[in-house]
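So this first bit is one chain, no partners, the form predicted alone, shown in structure tokens.
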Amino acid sequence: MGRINTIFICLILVLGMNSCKEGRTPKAEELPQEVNRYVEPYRPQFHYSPPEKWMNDPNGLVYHEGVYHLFYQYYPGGIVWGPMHWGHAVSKDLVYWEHRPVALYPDENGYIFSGSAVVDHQNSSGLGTADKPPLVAVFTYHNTDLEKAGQTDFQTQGIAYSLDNGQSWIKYHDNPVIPNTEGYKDFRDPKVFWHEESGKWIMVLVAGDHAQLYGSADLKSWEYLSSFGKEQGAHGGVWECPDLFPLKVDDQGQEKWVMIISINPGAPNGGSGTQYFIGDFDGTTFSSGQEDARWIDWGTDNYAGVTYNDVPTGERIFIGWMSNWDYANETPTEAWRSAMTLPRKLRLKQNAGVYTLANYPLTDLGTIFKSEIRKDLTIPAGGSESLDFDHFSQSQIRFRTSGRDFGLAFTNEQGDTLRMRMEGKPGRFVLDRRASGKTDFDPDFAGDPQVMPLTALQDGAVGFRLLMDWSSVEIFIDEGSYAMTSQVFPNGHYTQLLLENAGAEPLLLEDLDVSRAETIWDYTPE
């Protein structure tokens, strides 16, 4: 798929303008059968969602030879979770995405877990050639079989490689290149890179509460290393998904390493979320003097997020699964279910001695945003204001303040409310979706409204960021030094803002822009 076809824009535009006038997302079947792909109720619009059947972590995030690879978890025989598969697409600028072939089906192995991939430029796995290098996959192999007669060696990891960029692969025939000789139950997610100072291949896994590294100097025989985290971080629930990597300090020539752990239950706001770790690694083990738990995004709906390996511009970018295992399974989508976040770049901060870890969208990102409202506003104490735009479900709302005692709420014709608001004391951000549309298809989905702290927000004035598709939000704040990701399912566009002024004082708006996002999606059948 490409970029949108202009005869299909007019086609979406009337039909779109029409459900605007009901308040409601139009539905697949009003629109004429070559087109409606793309266009179901809660569709992304400018998020990566698969064309059909149940999608989550993703996974083998790499570039080569001008494409970005979107490997990621994939059933397609349903729309909830099932017998795993890598599902593929790629992107020359991580905005527009086309679909691919399955890559990776299960085998007399198993299913197919997560895992990550790389370029292995050297041919050190002898699976290529000097001239053309193999493009290897690394994942975690789960064997029912084994499962089922009461094993607990039944995760294992094993490799492909594709000397096509990705168009076909080959499984290596001596798989699994690590067993599980210790028996965890939970032993898998293996994200891989190349170490230039050590001279070698690092792998790091999690096998239950801790994440283990492994060396390698050819991909396929593999000597543990270390181990990290048993008694740091949190701990409500099952490690997943790590990544490790180093990162520059904003403004600073220091270098400290990052490792990133999904964990499942355990997030701050119920289910599952993403924490983050600042550390050193010398090639054999990663430590870390961190005590407390981090995280990289405070909302409900952002999980097994890793990121891109031999990215040409050497920027850390980032890609999670926008959902939550409490309720993944029962979101109210009928042809397809989960989406990604937006690719985020990572960067790393110092504030009196304390590291950060900040996350904000691709810069690239804002060619498909078109401003239709932007100025100044102020609003008087106590006083609100509202703004009316049919595109508040499709958009991006940017604007700087230094006012922390604030409110904002979306609405729709049928009532639904989407909350947010700033509280200056204690110092935290919160969103409601209780009242947001459909809430009960799961009792956990609506839950309390989820809570993001912003302790070490800065004096003055800082910015926020919104992010809406038809199905999620995206927040942040202050650049990405704090983030929140929630998943929303309204009974129809949201077309109004209400912005209240909960302070003393007037409440200064600068540079309002209100812009809507255009489709990355043709909607031409493939």
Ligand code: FRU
Given for the second form:
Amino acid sequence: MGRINTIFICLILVLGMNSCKEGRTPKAEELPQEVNRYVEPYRPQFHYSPPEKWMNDPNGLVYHEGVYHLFYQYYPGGIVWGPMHWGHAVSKDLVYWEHRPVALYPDENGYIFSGSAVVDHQNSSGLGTADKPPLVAVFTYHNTDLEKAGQTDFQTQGIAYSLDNGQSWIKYHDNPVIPNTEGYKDFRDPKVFWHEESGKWIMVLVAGDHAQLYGSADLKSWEYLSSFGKEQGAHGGVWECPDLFPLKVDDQGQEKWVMIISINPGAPNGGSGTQYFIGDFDGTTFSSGQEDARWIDWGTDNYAGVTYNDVPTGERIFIGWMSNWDYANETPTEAWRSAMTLPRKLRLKQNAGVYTLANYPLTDLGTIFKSEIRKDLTIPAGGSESLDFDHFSQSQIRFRTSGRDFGLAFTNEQGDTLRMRMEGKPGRFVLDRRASGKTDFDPDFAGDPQVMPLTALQDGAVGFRLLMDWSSVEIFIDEGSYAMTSQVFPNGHYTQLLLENAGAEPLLLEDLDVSRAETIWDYTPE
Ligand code: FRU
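Just the form predicted alone so far, so send over the form predicted together with the ligand.
Below is the whole assembly, all chains and molecules, this chain first.
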């Protein structure tokens, strides 16, 4: 093991001893390997990552009987993408997670690709009983035999059900429930929800360059309803992982419908990204006057995100996969690969007739943050201020400012620098990870600096919130009106933050708070 890895592990162990939690996440000995997981270099400490092996998209996000389920695309045989299963974790609070055994295995119909899960409260499917409503997973089968034989109908939709709140699963005997009669090469990622007004289940899936809607009374037989999007939004790559749901505008009376569509490639900063459309849904058709592409997140590493069904508070909660197909298989971790974004609450905002979708981490995440530096900070025009903190790599940083010309540079003893710049004119936020640490594992990773246009940022003080977790940084401006998520692989912890005022006026950072993030994982330090 190299010196740098040793430093990393030592730092993590020190942290672990301070912050182990009793009885929350599994004990180290319950994890699938003899080694203590969650102490490896780059291992996120407050984001979900699997104990070992490859993970991609979140799947089957649903709340049922006191737990939030997180299923995910999983390959138990390696740390690169392979035959897809559904991995599984559960949480009572969306902060602490418990690992569960693999939920769905490939079968004669194919690999188990992305999809969703619903609670069939009325037992409309007949797969449970009135007393025991089934949890029904709806997913894509990807049949490699048919693919290799040159057919184009190798993706179909299947279902499985669970009568013990997701612990064990039974595949429906008559799968697939939606065959691929048109022979779309890309025909996948069904998101299903109950539509009260029309009294039926609605499914949205993607078919190459557009989304399709289906309706069903029983989750088993589906009728095609309509399609959306061939001529709208971004089309630089194939559409994937759709979602469709209503949201109140500005949390008030008016309701609009939001369609989320991931796209790969074709994202604004390269590779994979997630766009959204605001419109209306009448039980059959989703329509939107929106021609332009609007992005949930401007960073390179928030993909395939979808939202929870049945959240008890009625909030719309989104989780994305923190990676990018440009380099996902190459990132420098060894035991596992990839993490999820923090769960984020979606809000629909309206400004002069333009609707935008904000996303912001749930506020009760506050329980894992311990404030270490707290002050109002004024930096003279053209000046700078540096803050030392041994744990920037696992921290939350918040402040409010009306300044628009300033930079943040995180550095470590190994000479790495992660740079961010707020550029008032022409109004953009730029993240440059070219010198942030390990970048040479894939030519696409360092790339150009990532740019987020701040087209409608209001004047005056706005909030900035940064969440750093070893190998990721999530940045939220104005309560998530603008979001940027990016992976980083520094050669050691960032220990210094240089704040530079590039403006002609003094820069005031109000309520600056730097907090240490505790680990959510319960492990025994060696
Ligand atoms: C998105 C995606 C989905 C597919 C899954 C396969 O990242 O390509 O469209 O179902 O990954 O793992």
